[in-house]
Amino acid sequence: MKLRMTRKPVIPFVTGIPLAIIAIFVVASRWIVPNATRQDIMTGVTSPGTAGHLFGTDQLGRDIGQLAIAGAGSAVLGPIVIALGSMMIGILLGTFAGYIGGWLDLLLSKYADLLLALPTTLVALVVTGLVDGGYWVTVLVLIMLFSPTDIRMVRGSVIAQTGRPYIESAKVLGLGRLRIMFRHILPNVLPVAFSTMLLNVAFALVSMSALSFLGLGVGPGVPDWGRQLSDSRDLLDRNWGSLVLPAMLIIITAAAINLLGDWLQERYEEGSVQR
C-alpha cells in the first residue's frame, strides 16, 4: 500500500506535461505559428526532416509540425465544450432524477436509456450529414449523445448522497428541495462529476477526430488532426510524418485526460472511504 501511494502522484506530474504543451499550442498557436496554412506548391511533399520542415510537408507544401500546432485548437476546444455541455445536462437532469425520483425518474432514465442504446459516432455522422452542419453543429449533436452518461452517473451519485444523516437533517429543519439538491447535495457530487468529465474530453476528442477523418466537423483546409489524418492516406510512402504526427498527438491527448480523469476519481474514492 505504501508504494502504490508513492507512485500515484507521479501521474498528474506526467500528463501534465504533455497536458501543459498541449494547452499552449491551443492558446497561443497563432502566435507561435502565424503562417501554418501557408502553401508551397513548388515545395510540394517532402520527408521529415528536409529543408527545415522537422516533419516534412504535405501536398500543398505547408509544413505538417506547424499545422499540427495549429489544428490543436479545433481538436481540443470542441471535446472540451462537448465534455462540459454534457456534464451541464447531466448535472441538471441528474440531480431532479435522484432526488426527486418518481415519473421524473423514470422518464429521465428511459430518455437516456434510449440515447445510450445508440452508437454514438454514427449517429453524429448520419444527423451532421443530412443538415449539412459543420463544426459546432457535430459539437451540439455530440453533446446530446454523451449527455445519457453524465445523467446516469450524476442520479447514482445523488441516490447515494440522499439517504445520508445530513440530508435527513436538512429536511427536519425544513429547508426546499431545491436548497437541499444543489446547496448539500450537489457539492458532494462535483468531484466525481468533474472526473467523469475529464474521461469524456478524451472520448469526445476521439469521435471529433473520427468525424474529421471522415470529412465532418471542420472545412477543408482548416488545421486539425483528424482533416490532417484524412489528407494525408496518400502521403505514406512519400512522407510518414504527416500521418504518424497527428494520429500521435490524438492518442498521446486522450491518454493523458484519459490517466489524469481516472486518477482524480480514485483519488475521490479513497477520501470518500476514509471519511
Contents of the next structure:
Amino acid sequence: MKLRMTRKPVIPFVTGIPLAIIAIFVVASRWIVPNATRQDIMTGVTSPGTAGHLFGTDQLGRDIGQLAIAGAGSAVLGPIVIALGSMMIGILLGTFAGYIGGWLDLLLSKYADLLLALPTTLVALVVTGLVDGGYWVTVLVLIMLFSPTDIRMVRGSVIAQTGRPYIESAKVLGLGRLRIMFRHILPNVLPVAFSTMLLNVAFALVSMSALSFLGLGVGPGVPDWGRQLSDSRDLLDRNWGSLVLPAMLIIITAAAINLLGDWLQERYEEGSVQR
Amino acid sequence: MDSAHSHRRLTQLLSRGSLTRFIIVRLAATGLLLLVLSFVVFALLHLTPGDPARNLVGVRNVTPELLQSIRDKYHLNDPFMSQYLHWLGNVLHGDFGESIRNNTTVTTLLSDRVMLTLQLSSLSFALTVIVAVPLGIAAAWRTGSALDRSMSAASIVGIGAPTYAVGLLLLYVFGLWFNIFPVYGSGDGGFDRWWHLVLPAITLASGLAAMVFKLTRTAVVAELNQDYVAFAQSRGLTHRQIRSLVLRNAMIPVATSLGLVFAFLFGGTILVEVTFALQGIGSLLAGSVTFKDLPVVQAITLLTATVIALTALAVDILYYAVDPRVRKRGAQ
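I would like to compare: after the form predicted on its own, may I see the structure of the form predicted in complex with its partner chain?
Now the full complex is given, and it begins with the chain already shown.
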C-alpha cells in the first residue's frame, strides 16, 4: 500500500510521448512516407547509416525506417478493433451472465473454459492458417479468443456491484432489469473495462505481429512490423537495423500501452478502496 | 446388508466436499472438455476450404483412384458423425493418420520432435522458477521499495514484450555479435543440444518470469495482509518464524499455477522454435499449418489440449488435497 509514488503522473507522461508519435505515424504515414514500399533492387541490402537510409534497406531496397512508419497502421488498427470488439462482447454477455446468472451464466463460463483451454497463439495460428485468412479474418479470430477473459472480467465486476445498496434501491423503485444493468451498473464497470481494453490492445498487438511473423495475417508486400521482423532474419549479418527497429517499435508500443493500462487500473482500484 | 454397507460407503465417498467426489467430477469434466475439443479438431478437416480428400492428398498427383482410396481410408463418404467416430477410434489407438508433407505416420513424426519441445519447456520453466519466485517474494516483502518498483515495471514490460522480438534481439547480440551461442538449429544431442537451447529458453523464460513474478508477489502480499501475521507479530514471533509461516501459505497458489504455466509453455513454444529454427512440436505445427498438413495439425492441437487439460486436472486435485480451506469452501 506504499504505492503512492504512482500518484505522480510520471507514467502517463512517459508512455504518452511514444504513443503520440505512433498515433501520428498511424494517421499521417501516407503523407510522411508516401513512397515507403517503393523498391529499388539496384540498392539491395545496405547497413544503417547509408546515405539517405538511417536504418538501411532490405533485399528489395526498401527503406527500413519508412517501412516501419508505414507499418504502424496495420500494427495498431487491428489490435484496437480487437480490443473494442471483444470488450463489446464482454460487456453484453458478461453483464447478462453476472446480473441474471442461471443457465446463461453456466453456459458462458463453460464457453470461456473451452476457449481458455488452449494457448491463444496456437488456436489463432491453426484457424487463420487453415482458412487462408487475411488481416480482418485474423482480427475476427482474435476477437473470439479475447472475449472469454473480457466476459469473465465484466461478469466479476457486475457481481461485485450487484450487492451494493444503490442496486437494492433501484430494485425497490421498480426499475426494469435492463435499465438497472445498462444504466446503473454499466457506468460503474466502464472504468475497469477501459483499462482492461488498453491491456488487450497491447496483447493483441503482440499476437497480431506474432501471426504476421509466422507469415499469416497481412498480405505479402504490405508494410508490417511482424513481417519486417521475419524478413530481417535473412539479413541479420548485413543490416542490423532491419531487426532492431521493428523489434524495438513493437516492444516499446506494447510496453507503453501496458504501463498506461496498468497505471489506470491501479488508480481505479485505489479510488474504489477509498470510496 | 453388504449392499447397504457399500451403498453407504459410496454416498460417503461422493458426499459434497469429499476428495473422491471431487476427483470424479473433475475427471468427468476433463473428459467432456477433451471430447468437445476432439470434435472441433476433427471438424477442422471439413472447415478447411476445399475438398477434404484433395486436401489430404496434398501435392501428390491427383488421380481418381488415389482420391477414391483416400476417401475409403478416411471414410469420407460416410456420414459426418461416423467419420468422426472412426477418426476418434484411431486416435485413441495412437493413430493420427499419415502426414501429407512427410511420407511417415504422424505418430513417428511427433515422437521425433516431442523430446526437443519437452527439453526446451523444462529448461525455460526451471529458469523461470529460479529467477521469478525469489524476486517475487523479495518484492512482496518490501512493497514500494526500489527493488519492488523496478521489478514491477520490468514485469509489465516483460509480459508485453513479444517472444520473437526478444528472441531475435538476443540472437543478434549473443549469437552474431558476441558469438557466444549458436544461432540456429537443435545441436547434435547431449550437451550440444542443451547449449543450443540456452538462448531459446532465456527468450521463453523472459515473458514467463514476468508473469510468475507478478503472481508470486500478489500471493505473498495477500498473505502478509492476513490477520494472523499481525497477530504473530504482536505475539513477538521472530521475523524468521513469520516468514516461514507466510511462505508456506503463499506457496500453495504459486505452486499450483506453476503447473499450468508449464502446460501452457508446452503449447507456447511455437514462436521460439520458429525464431531459432528448432525442430520441435511448435515449429512443426507452424510449418504444417502453412502447408495444410491436416493430420499433423489435428494431432498437435489435440496433444497440446490433452497435456494442458490433464495438468489442470492434476493441479486442481493437488490444490484440493493440500489446502483444507478449498475443501471447506467446496462443502458449503
